[in-house]
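The chain below stands alone and is given in structure tokens; this is the form predicted alone.
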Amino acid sequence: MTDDALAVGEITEGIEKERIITAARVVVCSPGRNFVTLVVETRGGVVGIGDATLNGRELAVATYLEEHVCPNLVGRDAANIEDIWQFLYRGAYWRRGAVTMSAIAAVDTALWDIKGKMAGMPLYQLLGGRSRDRVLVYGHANGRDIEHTVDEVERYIGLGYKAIRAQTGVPGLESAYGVSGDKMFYEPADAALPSEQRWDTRAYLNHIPRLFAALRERIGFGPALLHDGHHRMTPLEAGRLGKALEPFDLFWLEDATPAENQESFRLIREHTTTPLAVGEIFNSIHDCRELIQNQLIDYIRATVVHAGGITHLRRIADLAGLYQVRTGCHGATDLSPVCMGAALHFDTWVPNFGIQEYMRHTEATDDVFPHDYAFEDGYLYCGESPGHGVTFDEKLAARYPYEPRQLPIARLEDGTVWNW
């Protein structure tokens, strides 16, 4: 071997040693709401940040990471993202599930962050470069009644949004999904033990078409409008609502019915041409394979943090692209800015992009998670910082300790537990 070859070999070996993971730790904090953050360090001093937040079950993921995942990371090469993903997924006899896949997602996001920083490139470049210059996003407008909701939609239009999700209170019900006192930072997890809310699907079905009739009368057909059914309808009820909403040109009807039985969406599809979106609670390609292959949905809403990270979300998006299904990733405040930053790089790359949910974080959250992405005129722009462009202020996070909070429980008027 020549001296030059020996020198190259020594340099390569040195670089590889710099990539070795030396530490992985979990931080749970609550700057307005709870977040689970994974910090991965390499021998060369490069740090990667991942989001592992699972709303209402944060400590379950944190414990899984601390007890089962982090000890397996130390000593591994951070560059081997695919191998580590397979190790954590295939290597675990008990696969899938929200806790496991959120933990894997945190590792995957942190490793992509490290790879970008070591390459000196923004994450979207590592994925294959830009498919677009900016990412269309939608915001959340809600009100106690139709008139209030219409006013809120107009306010979001004034903020620059070109797409808005509209939710309203329902007459006769004390609470309705998506309606909150705080109109910018909606957080449904509201108590240490679940609160219970009454629900009446019939009242809801009769009321929602009136909302969108009022909206189109006031704002016209320029802005895109979305609505979230939040899994509360049967397939036939969802078909009925979709049909009633057809004159109002919805961008999509989201989570119309629980998707454990993927075939149930066929019945909805037979009754309406309103576009359908689902998937924010999916954590595997198997949760949506039949929905995509049978073209029973138009948008897949799986997200980085709950679907196993960028590595696995790419596979879901590639499958969806074969069937002209577009992405519409979940992006509520129960995803930290770390996940949002990673999602925006994914959105910038993915060929079959549709839209990105964007619910703003509080000022306290933004302080704990400084980031380089920015909103302008209805779009989000990912930054050019190496990695995913989001950092983590651990000292500041320590000022916001974990606060036990769970999501509500829904019951029908007769007391039957229903889908919240």
Contents of the next structure:
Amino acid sequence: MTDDALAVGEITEGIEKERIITAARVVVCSPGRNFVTLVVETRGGVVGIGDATLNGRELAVATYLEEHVCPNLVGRDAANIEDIWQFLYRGAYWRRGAVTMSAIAAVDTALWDIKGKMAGMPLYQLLGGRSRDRVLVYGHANGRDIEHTVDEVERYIGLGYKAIRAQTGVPGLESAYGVSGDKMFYEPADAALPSEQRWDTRAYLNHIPRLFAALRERIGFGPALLHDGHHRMTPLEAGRLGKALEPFDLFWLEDATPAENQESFRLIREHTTTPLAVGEIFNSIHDCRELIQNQLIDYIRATVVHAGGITHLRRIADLAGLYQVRTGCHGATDLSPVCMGAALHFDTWVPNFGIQEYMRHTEATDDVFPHDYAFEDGYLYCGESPGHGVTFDEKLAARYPYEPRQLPIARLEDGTVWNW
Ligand code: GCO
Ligand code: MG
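Which structure goes with the form predicted together with ligand GCO, now that we have seen the form predicted alone?
Every chain and every other molecule in the complex is listed next, the one we just looked at coming first.
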């Protein structure tokens, strides 16, 4: 009897002993910011790692993994990625949710890593091979005012970027989403308890078109420009902004409005042809099914760590492909290099690729997570080493203990809590 003929989920003598999972453990470390990493070991000595970081809620996922997932992994055949995914998803009874899906994603990523290492192949080969030579990425430029932001965009062009997200300070507001002191390593989770920021949508709406007019005036129409609304607008306000930005040829307007009500994107669509992107906080295909099937978006932002791993992200991308919706995986610094490595293999394979977000990690983070992907001239290249190509220096990680940090909250002028 071959291994394939074995009943799934059954641990029998026949399973190649070396594939049996012997240990699964969670490491929380903070080399500049917090990361949750799952390490899975097999009897044969092959180790796979997965990212389980959920910004501001790290310990919830770590505990979920430690208490409810890891004990279930030991003794299973690491090769049965699909069966383990289904076991963790259906078997929990409580479906979906960011904590559950990030935990499942970490297991899934670690198991794909192990499969690649056992096959001696980079992950993209296991998915179906290369669909492109390189992965177009966008970087983050931001400034306190329009002039400063335009300078920053020019600096990113100087660094080789072909696509740049631009965020700027808004007159009358002390702080704005996406604008920070450090121009390479933006980190919004800034305090143990949430800091509070004022928000004024009218001031924002009147200001942003001026930024993009100034940008096109200075840099022309060569580089692609993106903007993140970070859930702050109502659908009608988003329609107005999208319309005002049409002359400036945006690659996308992101998170124009919260998407719990997927139907609300229809109103935006009816008012503008500016391409729409959403999904960095989605964790399931059901969060975006209507958006995709009704062609209410152009780019889906779900990524490996928060959307159930490679196994589930692939399903989302396949559904999106039927409706000409392309991928644009979330790639902020709160997703560890492990997620980035896995996402780059996914990006290299996925037929309906759009773009990949790339916020650089700090040197300390890169030291803890040595990786073989590399940036050159506006593109990221995944490596050729077996698995996803990212390793984990646990000894070094131990020098950076967890630091409690949460994301800020936003309030309107009158004190009402708004979407951050
Ligand atoms: C993005 C995102 C991030 C999020 C962050 C929250 O487009 O990159 O909006 O900057 O704010 O991931 O943890
Ligand atoms: Mg975003």
